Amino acid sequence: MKNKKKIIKIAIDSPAAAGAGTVAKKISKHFNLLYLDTGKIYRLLAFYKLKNEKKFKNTFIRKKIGKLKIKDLQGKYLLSDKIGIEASIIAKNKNIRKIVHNFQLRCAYKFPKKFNGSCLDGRDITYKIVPDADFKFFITASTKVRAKRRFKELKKLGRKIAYNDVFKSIKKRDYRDYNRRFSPLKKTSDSILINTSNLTKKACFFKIKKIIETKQKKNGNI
């Protein structure tokens, strides 16, 4: 049985393309944590909706979420801007959020024994999904930097899109995420702010790793 002192839960909130997903994966791998990009769940649902909107009902959604595996969220086709916009709209639906909520809780609190804990990132993780997380981070970057990152990401995937369109899309996403009625994106008072505008992926990883290890050492967990 695992020593409970060594089990950690990490909660990360961030706006689109701030680099949270990349660093969360690295942190999860380093500390052997189950990683869940909660935004990918809504992107997958957006894909299903765009594929067949008539079929997109609560019963269908429950069935898909019930069978959902982490590996199902790794498809590169989920990264399109069109799916991102639709996902942001779907995420405002209270009924859908309730369905997704249970899956997120299972990942956060009932992870397989082979892991030392969990790491979830999204928009409402620090105060809605894992409010008792051992570590809470709010990762952000300037709109311009985030738009450039998303633009490069889409170009690598072979997408023909203009930077200005990506910039406008990021701004729209931010507005919807920060102003939606249910579970809006916000920084909690107990979340550590990490601005990645001038940080490399490596530097961001080491910064968060140091914060975690410093607290663990202080608490006698390592």
Given for the second form:
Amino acid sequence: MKNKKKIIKIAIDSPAAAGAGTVAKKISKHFNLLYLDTGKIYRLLAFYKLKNEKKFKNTFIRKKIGKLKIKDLQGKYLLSDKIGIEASIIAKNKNIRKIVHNFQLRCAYKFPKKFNGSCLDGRDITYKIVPDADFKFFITASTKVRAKRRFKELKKLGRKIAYNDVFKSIKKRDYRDYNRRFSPLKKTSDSILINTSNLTKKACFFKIKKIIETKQKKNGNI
Ligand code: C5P
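What would the structure be for the form predicted together with ligand C5P, given that what you showed me was the form predicted alone?
Every component of the complex follows; first up is the chain already shown.
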């Protein structure tokens, strides 16, 4: 009898610029998982809102999300600070979160057969979107480290921005994300804490890879 493929689902929550996206992408590639950066969905919606606020109604949002493909979320234009701030305002809206929910579920549970599972990162993934994930991580770093990283990233993209403004905007977003009423950012008790303040990207990748492989070995999955 053919061996049934063991599916793995990874859920990651993290505050802005903690390095979750970078490591999630690497881990997904390594374990052949479908990767979804859920923040990009809110960023894309923020882009639409900034482009035409009058048009930005539930029916419009539903239509856009209904047709959404992961490849639509890859544009560098979504990385700006302005869009990040607007995304965190949009993300407080319960109706918008509901619309986005189904798309995330599809990615987490109904990924194409060529993948061995899924890996989603965001703010409410570990307890709302994929509560039954096989691996849950809360990835964080100090505000200063995160602001420095985001500043470098934005500079690399050629954006004219001051470090202090990046620092302030990260603090503002943290406040909104941790304190909102619906789906706030939090570390669940069953999530493994990874502090990346003093970790290189490589070290962070190996740390998470080891955690996954150790559990898989223990369960006899590899
Ligand atoms: O992860 P990123 O910084 O791109 O996310 C942009 C914003 O989208 C966050 O500040 C947060 O307010 C929102 N978001 C969310 N829930 C998620 C992912 C992102 O509320 N699952």
